[in-house]
Amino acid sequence: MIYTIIQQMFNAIQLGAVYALIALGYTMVYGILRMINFAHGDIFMCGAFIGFLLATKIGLPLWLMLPMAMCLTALLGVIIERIAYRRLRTAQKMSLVITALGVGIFLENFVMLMVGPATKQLPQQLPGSIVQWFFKYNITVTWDRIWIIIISLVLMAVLWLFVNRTLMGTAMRAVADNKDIVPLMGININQVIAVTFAVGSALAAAGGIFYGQSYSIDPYMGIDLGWKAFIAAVIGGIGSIEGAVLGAFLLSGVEIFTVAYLSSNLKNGISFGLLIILLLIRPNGIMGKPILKKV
């Protein structure tokens, strides 16, 4: 019994790492712009397909394909912000929401036009052998999943250091705190927002590639996984980096144990039910802070 629980916990950690990489993009953009980028799930999908093309058409190994896909997806995020969102910053919030949804639909159809609607499988570029120490306890743990978890945690740690220990990170936190005052301090808001979109998109690309190493990818994968990551960000407290990571692992744990001990048909219902209950108890999420309006 205990070994079965350990197996499910390991599965939850791996899935939670992917959710966290996507959720960080949601929470960073919201923290800076107070905007929900509903196209972010489709940016995650584009990152997965960019990695797929780099691996299959050019034949790049993972250690080259991953950073290149992250850079190209970061560029995509910056382009989307510049073309679709920048002129709407002072518009009504509904205009931004509709635009984000439109961007997502465009990305889905563009990728489908380029690669077709069929599901694809990223080439297995991580060692898939079983870790024998776990296997002797009837726990199936493979080295590729361990590497996915390790690399994901390293990326999250690098993001935390970037936000909390660099000048650009300080600027990002200042803009999140009061974007009306920071221009008086010489901070270029456009640059900060562009970097925010670039970093969030790059992390989403890494999540897409890691997801593609374990599962299949398709042009519509960003819809379901994007919503899951958004739920994770809200559960943890949208706008909080630590909260997004915490919410991602909590959500993945709920999903994995629901499938293992109840039914896969209840997975989404319980996930959204958890969101509703949590928002009733803590409207700002587990680690979120209430927004104070100064008068």
Given for the second form:
Amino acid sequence: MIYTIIQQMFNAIQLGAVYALIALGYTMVYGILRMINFAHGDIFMCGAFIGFLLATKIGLPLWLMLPMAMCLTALLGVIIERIAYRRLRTAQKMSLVITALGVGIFLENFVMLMVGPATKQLPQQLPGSIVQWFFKYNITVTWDRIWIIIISLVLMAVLWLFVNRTLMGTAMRAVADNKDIVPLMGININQVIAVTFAVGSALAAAGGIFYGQSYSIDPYMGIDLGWKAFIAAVIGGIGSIEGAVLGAFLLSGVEIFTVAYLSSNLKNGISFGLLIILLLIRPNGIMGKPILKKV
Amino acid sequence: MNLLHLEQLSIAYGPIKALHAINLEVHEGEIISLLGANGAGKSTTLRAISRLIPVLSGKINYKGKNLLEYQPHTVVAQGIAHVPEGRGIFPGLTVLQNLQLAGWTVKHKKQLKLNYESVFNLFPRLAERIAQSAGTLSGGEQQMLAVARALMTNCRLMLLDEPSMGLSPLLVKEVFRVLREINKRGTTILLVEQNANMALKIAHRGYVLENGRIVLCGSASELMQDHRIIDAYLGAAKK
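Alternative state: the form predicted together with the partner chain, after the form predicted alone:
Below, the chain from earlier opens the complete complex, with every other chain and molecule after it.
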């Protein structure tokens, strides 16, 4: 009994890591622009496909493919912000949301045109052998999962250090805190926003590649996963980095254990239900601060 | 020397004109007070200099450069710091982080160190509260932090928007004492104030704005004697 729970916990942590890597991008962009970047799930999908192309067409090993795909996806995020969002920054929020949805649909169709609608499989690049130590207890955990969890956690730790310990990270928090004042410090706000999009997109690419190690990828994978990660960010308190990670692991835990002990049909119902209940109790999410309207 | 020169500067918010071709000069080393009632266009003038709002017509010259070619964040690197109305601190960041961000444009480590030294020398209270989040400071301390941030940018010209707002008379006195000290150390100050009495006491010269027009200018002592100023801004206390 306890071993099956541990087995499921591994599954939950792996899925949660992918959710977290995507959710961080939602929460960071929301933090600085007060905008939900609905194209973010599709940036995650693009990251997976960029990784797929680098691995299959050029044959890069994972340790090269992962950072390269992260850089290219970061560039994609910056270009999207530059072309589609920047001019709308002072427009109504609704225009930005519609544009983001449009960018998402564009990315889905663009990738489908390029690689076709069929599902693809990322080549297995991490050792798929079973961890013997766990197997003694009847827990089947492969080394690739261990690696995915470790690299994800390292990426999150690096992000935390970047946001909390560097001047650029401080500038990002300043934009979230009091955006109008930031230029008066001599800081180019466009630069800070570009860095935020770059970092968020790079993390999503890592999420996409890790997802592709266990599941097949297709041009529409970003819709479902994107929504889930968005929910994770909202549950945790959108705008909060710690909240996004917490929400991601909470959501994945609920999903995995629902599938394991109740029914896979209930998976989405229960996770969306959790969102509704949580927002009724804590409208700003677990770690979110109440938004004070300035008079 | 002429440090800042506004020539025939006009600003409009949509169809509403906020400034009507104003002329204003700030000389190196001066404290200039810009007085006027609410809505006269004082903050608008400062926001135009910082390039936060578009200019309808006219010129803004600073050290012989056309400031209209600059953006808000590049103006700072030219040596102009703006302490906005309501202080504009980052409440969620610590005092130190607020100061660090203000030092963004200062590229030399040595200069940055000198700036920290002079800030902590002027505001020992901030040095004590360095790790505290800025939102938990008292109103007076927040105003000090806002001025300290301006100093961190290495400014030659400091624009101050109502630094006395919401402070007790004792704290107002303290703020003005510090401004005078900053000016003595070589920073030119353009001060927007409703507290005309205090503002004229420390200023060299002053301008009076009414409905977007400069209606009066002169040395601070002249303005303090002017019956229009006494009636409109200094009030009964001076009678």
